[in-house]
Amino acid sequence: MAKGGGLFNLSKFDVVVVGAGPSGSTAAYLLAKAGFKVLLLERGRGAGSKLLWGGKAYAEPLRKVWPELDKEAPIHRWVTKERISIVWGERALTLEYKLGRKVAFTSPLPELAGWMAKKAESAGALLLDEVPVDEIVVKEGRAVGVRSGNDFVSADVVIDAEGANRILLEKLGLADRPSPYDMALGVKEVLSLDPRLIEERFGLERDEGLSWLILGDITAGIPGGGFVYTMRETIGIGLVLNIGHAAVAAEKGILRDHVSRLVEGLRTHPYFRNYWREADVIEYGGRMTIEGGLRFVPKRLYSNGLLVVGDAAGMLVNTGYTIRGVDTAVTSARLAAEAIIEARDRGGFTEENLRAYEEKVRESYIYRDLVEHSGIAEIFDDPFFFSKVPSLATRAASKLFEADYGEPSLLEAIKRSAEEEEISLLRLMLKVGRVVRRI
């Protein structure tokens, strides 16, 4: 891995790669194998090292680009159980499913997207670190290359992969600010604990991992919510919340602590605390994310010699049960890399031929599912389902299951704990009824 000193020296690239996370990393190494010269720029100190994630990736659409993935990749751990918790105080109410075969796996994500930028220089790709690019250069309506400080490399293609923070879009005008209410703020930490008692307390074989998603008043009632992942010898725990509503709940004095005191809770929580008890904090960190959903998709995801890749790009999708982040961002750059051959195939990277981008998008799964899942950022926008629900779906099953004398029906716990929460059934059964039909 070289460093970022005089890109002038360089001579002109085939392709500039914006960002060496996922979908950066897959397009260079598609393209540096199709033969392209290809130059990757990260501005972290070794590829993925700015990355932060809960730690869940989809196997299959890897595949697609790494038929090694299995036997290769830094995985940790597969993911043989799903679960989701709605807690409310000490109360806990939790489902889980238990997988029949290898969808997804654990890693920390520096580790998946340092293995991704070690396979695109094999194939041939110039990986430079610590270089910040400030401008994605356009002349006669035409993306040439790239500028950093006072260094300009030149390229027939730009791929656009600088993640969530899509400064260079902003700049040329083919991304709006996103609003607070379409970004949320990750906030994660990494605990050391022994593999024996990781899958004695998860109740995991070895090489098995858990997906944990958990949903109440551990933001406080802000739109988000928290995570556990196992991964070999660690356990990444940690809380997603929207920004947008996160400074409200600020400003009115709802959120009177430090983002890390809501994760401190989740991590002494009485319900969590015993998974990882003895365990040592060995990391934290924090991170800008996008909630996902059509509302971050830019205007184009294409122009005269630029394309758009993973985050950037808006291809992660939020269903409100999980979260794909990492696989949709490969296969956005992979369908990019098919466009940039074809268009050489054809004749040149003009708008026009790489059009054929964004039309693959939309005819992939991402899409699909972004459109399919529309309505998450509905449900996200309304605090009710992040208060008032966990509430009283605990407070129902604490009637069903801690009752002294008689047993009420599953329909009398719920409408005598929707008269204690003061919530209407009829707005109570609208309100769900869109979730369901939402998700």
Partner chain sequence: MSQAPSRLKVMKLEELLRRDVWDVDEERHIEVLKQEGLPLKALQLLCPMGCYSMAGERLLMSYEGCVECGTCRVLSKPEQIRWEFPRSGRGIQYRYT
Contents of the next structure:
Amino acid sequence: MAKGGGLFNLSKFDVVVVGAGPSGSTAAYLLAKAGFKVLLLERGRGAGSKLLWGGKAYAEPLRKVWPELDKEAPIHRWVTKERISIVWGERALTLEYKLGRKVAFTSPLPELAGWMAKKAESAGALLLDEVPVDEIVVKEGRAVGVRSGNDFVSADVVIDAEGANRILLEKLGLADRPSPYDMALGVKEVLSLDPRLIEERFGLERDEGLSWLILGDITAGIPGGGFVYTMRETIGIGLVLNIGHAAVAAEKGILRDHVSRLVEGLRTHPYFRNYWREADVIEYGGRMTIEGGLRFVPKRLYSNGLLVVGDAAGMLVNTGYTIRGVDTAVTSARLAAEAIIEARDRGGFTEENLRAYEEKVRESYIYRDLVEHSGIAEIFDDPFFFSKVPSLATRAASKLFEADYGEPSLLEAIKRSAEEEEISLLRLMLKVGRVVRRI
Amino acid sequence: MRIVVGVKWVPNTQAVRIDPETGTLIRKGVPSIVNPHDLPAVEAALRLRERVGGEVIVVSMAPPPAVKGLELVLGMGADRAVLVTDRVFAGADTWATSYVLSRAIQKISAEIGRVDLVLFGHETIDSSTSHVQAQVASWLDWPYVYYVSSIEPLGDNAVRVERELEEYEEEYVVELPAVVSIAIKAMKPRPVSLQSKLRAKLERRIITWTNADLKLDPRCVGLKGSPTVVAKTVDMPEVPRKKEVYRPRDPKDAARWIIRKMVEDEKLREVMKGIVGDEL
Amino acid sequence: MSQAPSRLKVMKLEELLRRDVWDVDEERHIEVLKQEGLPLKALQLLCPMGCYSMAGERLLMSYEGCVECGTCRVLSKPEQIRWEFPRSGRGIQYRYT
Ligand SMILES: Cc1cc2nc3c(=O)[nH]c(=O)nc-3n(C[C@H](O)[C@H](O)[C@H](O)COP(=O)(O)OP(=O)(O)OC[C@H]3O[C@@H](n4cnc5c(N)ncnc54)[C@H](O)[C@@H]3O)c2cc1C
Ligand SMILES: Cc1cc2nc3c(=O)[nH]c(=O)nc-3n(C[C@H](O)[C@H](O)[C@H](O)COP(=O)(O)OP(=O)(O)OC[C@H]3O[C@@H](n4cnc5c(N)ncnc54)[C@H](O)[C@@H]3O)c2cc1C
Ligand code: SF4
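Can you swap the form predicted alone for the form predicted in complex with the partner chain?
The next block holds the full complex; its first chain is the one shown before.
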């Protein structure tokens, strides 16, 4: 379908999608391909201009929508190395895992989301950017379109893909303003570095990338963690901090520095800085993400004429050590598109016919992971995990590797360290056990 | 009334940084924007159209990515946009820019319909010469009024314009066709609206003209047609701020503190002397 | 400790902000309506762009550097802060994030 003039009636569409992020563009793409007249509305200048993430997407769920992904998408590097570090002061304990297959890739989100929106446009969806939606209009219990300023466009189905800052859903009364404890703030720097240096320093081949997660005192004791992702010629580094805990720490005077100072602490940290010592900081920013797990999922993902997808629907798996939001956003949008296509074939977009979407989500891996990791949120609510465990782990490692203690066994080292940190070994085992089981 | 508005596609100067090592401007990755001072001119045109009817046509001489900026202006409600773009137009100074723009305006008059009024912004954020408008008026041989804060239609053949200057206001009645430039911040530009954006996108309201359409002598356009010579550029080093905060008891106390600071500072003392003389 | 290269010196927030691109709206999209009850320290330290600061007793909000992340929104109630998106695609223009 071409996006030329006559095909569209000015203000009537089959589907209006709010938000050209990964979920919105996926839904628009699949529905336009299935012959729907789709309007995709984005508040930013160009899709992706408001987006910031860590940097790693799982490929398989995206290939289900775009089999051409590996060839066409702006894939910067295929992740072949996963690292996890626990850092305390100048000490660090690091675990590295080498992957083989093309499981996950890195890419800047403005670029990746831009590509997805292009796909939607080339399938025939009409993308309008620079247009914030102010309201999803509901009449007689049914979503009938959207309003922006004084303008209204009507649609048979509205898809809410507005992301985690879900102003529209709150206005509709379908979600409450979230608790700060259910949200996390990501603060990130983009460093530019010669690709050859990136490859040399991290031991990578040309298209290979590294994903690195960091726990420890880099977050100043606030529940959260750090990340490093290598892109083609940039490195993204940053921190994710639980907003509720961070706010309490700030009010109590435990957190004294501005969050940018914490990210700078990571960039200039003696354990990390030499990987990128020549790098220039070319961008800095922040964006909010979800930490509440199932608590953030609205009671219903559908109603008469309305479906909620992606972050707005809480379709994000935050395992505490990694955030999966893009593949789950794409998958939830795919399921929504399937449900809409089926509803059309069954004669209408009634609540009854759209319910299939929620059922599909419940049967999918997203829901399974959400349930499985919902306990993680609870554990991470406990600052103990973030203040004591990392210091203990690095202390134990120091006893193993720093010679003045002789050569204790690993257990001995952990026990001794626990005594020094005044932590009951039992409490520690319980905590760590719970986390490991869930991860 | 058919109103043409000239808008320039400029680098977002807020974001242009100087490389600390080489001292050159870093423009890579800096997206361009519509010159912010041109948006009040667009707003003025839209308000006039709302009162007397007619058509607002936006013109820009710029490389093809400027389509993004024209979409924004169409999203505000302009009826069509003409992108004047050609490799031979590149590197133009104000002379060559105004020449091409004036020819594009004549072509609009000839092919789309008589142009009654041409509006411009006051200046650009990347060069700010304020020359282009006067030069366009000269090429067209139309009257020109600048730094205008409001325009009222007066029948079909004239407008009444107001200029707010520092100490007084002026009012002129200008016969059409004419060129008018709108003062910075004279009017608050309206935001992009869904319907206008939709209309612009569906009806493909951007026309592109190259030199194949304008048929101008290549020696009179672009770099070749630009007599301006840049003799020298000087980097103005950033002056570190002192960041002193003083909490005065009252305005007198504040004034005393400021004067004391100015007298104590060697450089400022020189400046002050220039103003108040040696009594300082 | 060894001498760190100049690029590894800790950068101030102002320096970091110079790395970013905004198309700043003339219209303010975030506004403090009622300061009472707001977590003042949290807003100052957590707004990643440092949009919140104190002028004496008063909380100042400079919307120009905002990246529309929503953090101050979840730290407040609707009657304390008016929070909207900038219009016309204005505001932060992320490129490599
Ligand atoms: C710091 C951080 C790190 C992350 N790291 C990863 C990672 O490594 N891997 C991963 O898979 N996920 C990661 N995520 C999560 C991932 O970015 C999100 O889950 C994903 O972007 C969600 O996609 P979405 O389309 O549902 O919402 P979004 O990506 O938020 O898109 C919503 C879109 O809607 C637009 N919009 C919002 N409101 C309106 C409105 N009213 N009118 C018009 N348009 C509107 C927005 O501008 C935006 O373009 C991270 C997130 C953060 C914050
Ligand atoms: C000292 C100096 C040397 C320069 N040397 C060079 C050079 O060597 N090479 C080079 O490429 N450039 C050069 N320039 C820049 C070039 O002269 C200007 O960019 C260009 O002519 C427009 O002038 P301006 O930006 O000052 O516009 P102004 O005269 O300030 O603009 C006034 C109004 O005219 C309109 N307008 C301006 N330009 C356009 C346009 N392109 N399309 C539509 N409407 C427009 C807008 O409404 C604007 O508000 C130089 C500028 C200066 C000050
Ligand atoms: S939305 Fe984010 S960036 Fe903007 S003022 Fe609030 S906290 Fe700061």
